[in-house]
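First comes one chain, alone, set out as structure tokens in the form predicted on its own.
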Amino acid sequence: MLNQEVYDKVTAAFAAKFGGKPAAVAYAPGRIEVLGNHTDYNEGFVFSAAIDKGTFFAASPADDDTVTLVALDINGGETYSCKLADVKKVESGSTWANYPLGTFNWLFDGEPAKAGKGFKAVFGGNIPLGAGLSSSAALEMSTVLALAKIYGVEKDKTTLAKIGQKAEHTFAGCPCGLLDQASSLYGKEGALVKSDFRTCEFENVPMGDAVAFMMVKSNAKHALVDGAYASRRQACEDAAKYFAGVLRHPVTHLRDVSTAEWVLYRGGLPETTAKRAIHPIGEDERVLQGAVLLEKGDVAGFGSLMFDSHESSRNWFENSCEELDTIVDAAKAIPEVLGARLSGGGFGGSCCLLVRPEAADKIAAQITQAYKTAYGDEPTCAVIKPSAGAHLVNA
């Protein structure tokens, strides 16, 4: 089993805390975003992949109306408890509980009392926190799969993804799109997930064995629950409303606007709003072009689009940072790196590199040296294998 040690740790902790085996254990991976940045809430396209690190959530029904959560990765095993009637956003203290609590809340359509009984759960994982690999979505998806199992709730994958997204919006306070949850659910070993967030259609696209991904985690803290993400989302929505008024075809989101139309009509937008808008517009076009290139087996061409994507983040969306730019600039100088860009929301976190796997050690050494020269400390480099999506564990 992938990440067997983490599974053993979580189930052993469950037995120690509650006695016996959990009624259900679910696993959900983190994700890397490969191409298509901030396009999900613009009803656009994204290439992503589930990674080979994730979160296990072990749960059993409670004997009463108590919800008990144990977070193994917080202070060695922090516990949060409440009654069904008190399932609500945690405003201070154990705010980590908002992810599983919110997921539980929306699994029952905002009426957790409908569950009848509470539950007891232990969770833990090995996704580096703050790396932009969506540990939060992995927790939400492992939570929703395990709880759906123990409560006998049946819902399709996309509905489960939307439950996690709603938890993020209402309990965690981050207005995320659906990318992270969908990537965690729809991942497949050795393949990318190509997502269409207008139709909520998800397909797997093989990458081949000649290339791999490398995650390079900067030491710039990654945090989205602040005004930076929200302000950019608002700018995209404002731009879409503007284009709906000046273009002669229907526009509901920036997916409906082309780069050529942006060039012609950008003058009617405030400069910052115009800069923000061109990023997801260009990203959609890069994802569609990338799909064509992968079908032809042109991974080098696909990598070039990743470099272009980062330049758009750096110059237009301004969701990069000095540390991420240093990593990408160092990667550009290495022939065995075919592409590199920030992954996820930005403002810190990680970069995703498309690499020749046989040169992984060389690539990691050169990027580490460049980063250490600039900042005095070292990034974390790891080869990432596109892996299977979230599932119940039968072990």
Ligand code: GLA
Given for the second form:
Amino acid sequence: MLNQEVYDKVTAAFAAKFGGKPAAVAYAPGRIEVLGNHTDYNEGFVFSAAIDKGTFFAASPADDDTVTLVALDINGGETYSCKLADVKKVESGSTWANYPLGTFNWLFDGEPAKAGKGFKAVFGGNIPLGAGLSSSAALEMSTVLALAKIYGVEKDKTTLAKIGQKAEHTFAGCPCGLLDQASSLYGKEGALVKSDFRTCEFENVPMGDAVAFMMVKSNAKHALVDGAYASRRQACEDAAKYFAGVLRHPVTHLRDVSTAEWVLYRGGLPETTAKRAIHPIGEDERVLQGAVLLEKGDVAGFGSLMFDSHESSRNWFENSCEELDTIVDAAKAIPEVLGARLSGGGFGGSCCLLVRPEAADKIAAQITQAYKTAYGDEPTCAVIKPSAGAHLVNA
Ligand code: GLA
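Coords for the form predicted together with the ligand, given the form predicted on its own:
Every component of the complex follows; first up is the chain already shown.
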């Protein structure tokens, strides 16, 4: 469904359910992660891009203290409703409500009663779920923009991103970094977002028309709430503590450790922790190298770093899986694919390919064939245009 169609559907459903026009409508896109995996919570660097699909969140203030949420894409329009005083994590049933509820909660610093009145909202989108395209961050960022507007709350973009991240941590149960929310807010048409998660500086880097991205969605499960993501994050934090003790310069996160230091001192770490640690350390170095290559227009060099990134996931961080490896291996054999790697948390989900756009159909056909031969079913391939970030839309 096109974005305009989603907008029409959301505003029509709002009119049907609540009558009239919403006071605010916000749009927020999903994201692809291009280079720099599991670096965000290690205060490192990432290249990402906002995609051309997203979520629309239409809202108006309520007359009383009731919060009403309608999720158009769940069971044909599921509704969740509670009083301001009862805004808290939904433990079972309509757990989808945790994303907008948690965002609302943290927009008011954990005291939703401060909002004074409730709100009524309808949301819907066109990001495929479970594909590793951050549909949850798109929901959080469209929620936060629309609610900030209707309650007259003014906050800068990075603070808004952190509100969504806090909703993930406390309401949705995923200890994610800030990548997904920041990419959704700072995206720009035709450009990558280069993020520094220590300084929270977000820069747009133009990509040019000679290359495009293709996302290939495996059919392997992608669930970040089930502990694998959290255990990787814990290993990184343990390793940072160790390096803080053995290196003579300050270390608070793996961002502060180089590959050379890891080689020298890894012996003091348990084997698995050492394996996990080298992934974000190497990814930071690849992102910085990638920035230099992009500046020189060396897209092939940039693509090679994407292949290296996947090898690091496969061998060290072990957040790949057979299906994603099959996609990357098939991609490697196609000359018009310049780079390929898993995108996002891992353990299933999608791969991000850097491709020559004129060969997109051939690439999709060859990868589909290789995947089908291995697993019997077909992956979903889509060319992705780096697109504008989240914004308010006229209601
Ligand atoms: C998920 C998380 C992000 C980031 C990526 C891996 O998408 O939500 O914060 O950690 O995984 O880079």
